[in-house]
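The data below hold one chain only, encoded as C-alpha cells and taken in the form predicted alone.
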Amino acid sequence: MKTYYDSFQSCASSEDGDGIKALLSTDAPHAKDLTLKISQNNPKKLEADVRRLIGNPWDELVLQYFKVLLAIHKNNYSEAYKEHNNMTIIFFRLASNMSRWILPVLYMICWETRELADKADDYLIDNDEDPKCLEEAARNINKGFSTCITDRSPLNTSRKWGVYYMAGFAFKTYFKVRQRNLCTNILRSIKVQDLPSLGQYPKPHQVTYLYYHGRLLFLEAAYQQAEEKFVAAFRRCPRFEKKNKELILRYLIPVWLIRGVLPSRELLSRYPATNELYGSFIDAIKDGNVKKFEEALLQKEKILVAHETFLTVELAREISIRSLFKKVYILNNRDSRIPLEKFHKALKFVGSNVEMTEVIWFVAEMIRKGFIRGYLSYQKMYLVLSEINPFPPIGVNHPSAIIE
C-alpha cells in the first residue's frame, strides 16, 4: 500500500497524467494485488492512511477507486458501475481545475465508465431489468467533452486538446444507445468554439471524429458532405488499421455507387470484407445486369439493414439500369432516337419485370440527374439522345475514386 501511495503522490506532484491513469485504472496490472491488500485492511485505517498520505484533492478519488475495485472483485458489475459513476463525478470536479496534463486520466475514466456500464447492462438484461447504465454513462461522457471544450486557460496548457477525442467517444456511445440526435449538440459546440484546426490534433482523434461525423451526414442523406468526411478519415487512417479502414469503406462505397463512382479492383483486393459485401453490386453495375443487382440486394439485405446502408445501396440500382440502357444504345448502332420499348425489353431480358411507366420514370430521372443527355418524346415514346456524349462518364477521374 505504501508503494501505491508513494507512486500516486509522485505522479500527482509531477503532473504525470499517464502515471495517474495507470494508478486509477481497474484494468492495470497492479489492480488484482491492490484489491487483495484493500480487502485485508481495516476500512477506517485505510481511509485515514489515504487522507494522510495522499491528501487533498486526490484522497476522495482514490477512496472511490478502491470501492470500484472491491465491487469488481465481487463480480458485482452493477455495483461496480455505480461506484465508478461516483468516481467520474469526483474526477470531473478535480479536472476542472487542472490543465492539459490530466487528459490521459480523463480518457481512461470515461472509457472504463462505458465498459462497466456495458457489463452492468448485461447483468440487468439477464435479470429481466431495464438496462439504463450505458445511457447514464453517455451523459457522463458528454460531461467529459464539456470539461475539455469549456476550458479557458492558455491554449498550450488547455484541455481543449481533448475535444476531438471526447467528441468521437461521445459519438460512438450515442450511436450505441441510439441517441444520435445528441451528436448535434456536440457538433454545434465545436462549430462555435475557437479551436485549433482539426489537423493539429492526433491522427486517431481526427479519424474517429471524421468517421462518425460522416455517418451522421450519411444518415441525413447529405451524401456529398458525408463522402468528404469519409475520404478524409480513410486517408488519415494508417494502413495497418485495416479493420478501421474497412469500417469507413462500409459507408463510403454506397455513397460512391449512387454517383456512379466504382472503386478500383486494387482497392477492393486490399480489403476482402469490403469486396465480399459490395463486389457483386459493383459487378452488376459494370455489366448493366439489373437482375444480378437485385439478387445481391436480396442476399445482402440483412447485413445492409444492420449497417443502415440498405436504402443507399438500393439507390445505386439506378446506375446499373443506366449501364443497361447504354448497352441498348450501343446495340442500336448509337442511334440518337431509341424507342422506349427497347429499354423495356432489355429490362425484361435481364429478369426485371417492370411496367412501361417505370421505364419512362427511370429515363426521366437519369436525364434529370445528368446521367443521360437528351429528352423524352412522350407522343412517339422515344428517347432522343444528344449527338455529343449522350451517356457522359460519371465518376471518372473523380478525386475520391483513388484513395490510399
The other form holds:
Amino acid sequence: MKTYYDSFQSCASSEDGDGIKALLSTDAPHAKDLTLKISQNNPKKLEADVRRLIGNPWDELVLQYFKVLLAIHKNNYSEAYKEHNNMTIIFFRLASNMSRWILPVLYMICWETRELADKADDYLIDNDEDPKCLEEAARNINKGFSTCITDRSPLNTSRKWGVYYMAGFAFKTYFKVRQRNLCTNILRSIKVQDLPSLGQYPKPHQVTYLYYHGRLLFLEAAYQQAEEKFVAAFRRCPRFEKKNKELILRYLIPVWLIRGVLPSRELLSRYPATNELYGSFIDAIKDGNVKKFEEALLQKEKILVAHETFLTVELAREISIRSLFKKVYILNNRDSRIPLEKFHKALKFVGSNVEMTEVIWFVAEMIRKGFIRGYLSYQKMYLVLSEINPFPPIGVNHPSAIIE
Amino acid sequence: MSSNNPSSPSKAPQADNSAGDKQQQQQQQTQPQKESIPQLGALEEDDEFEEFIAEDWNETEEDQETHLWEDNWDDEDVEDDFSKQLRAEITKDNGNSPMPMKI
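Okay, that's the form predicted alone, but what's the structure of the form predicted in complex with its partner chain?
Now the complete complex, all chains and molecules, led by this one.
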C-alpha cells in the first residue's frame, strides 16, 4: 500500500496526469493487487492512512476509488457503477481547480464510468429491469464536457484542450442511449465559446467530433454541411482504422449520391463493405438504369433503414433518372427537341412502367432542379433543350475539405 | 474488419415482405431495426465510432489524396450493350410499347 500512496503523492505534486490516471483506473495492472490489499486492511485504518498519507484534496477521491475496486471485486457491477458515479462527482469538483494536466484523468474516468454503466445495465436487463445507468452516466459525461469548456484559465494550461474529446465522447454516449437531441446543447456551447480552431486539437479528437457532428447534420437533412464534416473526418482518419473509415463512408456516400458525386473505383476497392452496400446504386446511376436502382432499394431496404439512410439513398433515384434521360438525348443524335414519348420508352425499357403523366413530371422536376436546361412543350409533348449545356455537369463542385 | 461479405454480387433474396415494409419506412425512423441480416457482418448494426488507439498521427497515414470521388463518371460513352439496346428501343417507329428487356 505504501508504494501506492507514495506514487500518488509524487504524481500529484508533479502534476503527472498519466500517472494519476493509472492510479485511479479500475482497469490498471495494479488494480487487482491493490484490491486485495484494500480488502485485507481494516477500513478505519485504511481511511486514516489515506487521510494522513494522501491528504487534501485527493483523499476523498482515493477512498471512493477504493470503494469502486471493492465492489468490482465482489462482482457487483450495480454497486461498482454507483460508487464510480460518486467518484466522478468528487472528481469533477477537484478537476475544476486543476489545469490542463488533469485531462488524461478526466478522459479515463468518463470512459470507465461508461463501461461500468454498461455492465450495470446488462445486469438490470438480465433481471428484467429498465437499464438506466448509461443514461445517468451520459449526464455525468456532459458535466465532464462542461468542466472543460468553462475553464477561463490562460489557454496554454486550460482544460479547454479537452473540449473536443469530451464533446465526441458525449455524442457517442447520447447516440447510444438514443438521446441525440441532447447533443445540440453541446454544439451550441462550442459555438459561443472562444476556442482554438478544431485543427489545433489532436487528430483523434477532431475525427470523432467531425463524424458525430456530420451524423447530426445528416439527421437534419443539412446535407451540404454534413458532407463537409464527413469528408474532413474521412481525410483525417488514418487508413488502417478500417471500421471507422467504413462508418464515415456509410453516411458520406448517400450524401454524395444525391448530388451526383460517385466514389472512385479506388475507394470502393479499398472499402469492401461500402462497395457491397452501395455498389449497385452506383452502377445504376452510371448506366441510367432506373429499374436497377429500384431493385437495389428493395434489396438493401432493411439495412438502409437500420442505418437511417434509406430515405436519403432513395432521393438519389432521380440521379439515375437524369442519367437515363441524358442517354436518351445522346442516342437521339443530340437533337434539341426530344419527343417525351422517347423518355417514356426508355423508362419502359429499363422496366419502369410509369404513365406518361409521370414521365412529364420527372422531366419537369429535372428542369426545376437544374439537371436539364430547357422547357416542356405540352401541346406538342416535346422537351425543348437549351442549345448550350442542356445537361449541366453534376457533382462537380466540391466544398473545401479544409475545415478550420 | 468484421464484415465477411460473399464475393459474388448477387445475394440470396431476402425473405420478401418488402411490400409490407414499404409502409414501415414511410414513418419516422427513430428505431433502427433489430433483426440481424445473414451473410453481412456485425458492422451494419453498429454505428458507434471506435476509440482511436493512437493519441495522434501524422499526415502520411491519412487519406490526403484527392481521388475520393470519380472525376468524370458522367461521360458520354454510349458504346456499351445497354446503351445500344436502349437506342434500338427509342428509335423504334412503331407505336407498340416494347417488352421491357431483362437487364
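Please read all numbers here as calculations on a predicted model, not as lab measurements. Residue numbers count along the first chain shown, from 1. C-alpha atoms forming the largest set that superposes within 1.5 Å between two forms make up the rigid core.
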{"query": "Large Cα shift (2 Å or above) at Pro57 between these two forms, core-fitted", "finding": "no"}
{"query": "Yes/no, Val354 Cα shift of 2 Å or more between these two forms with rigid core fixed", "finding": "yes"}
{"query": "Rigid core fit between these two forms: Cα deviation of Leu340 in angstrom", "finding": "2.5"}
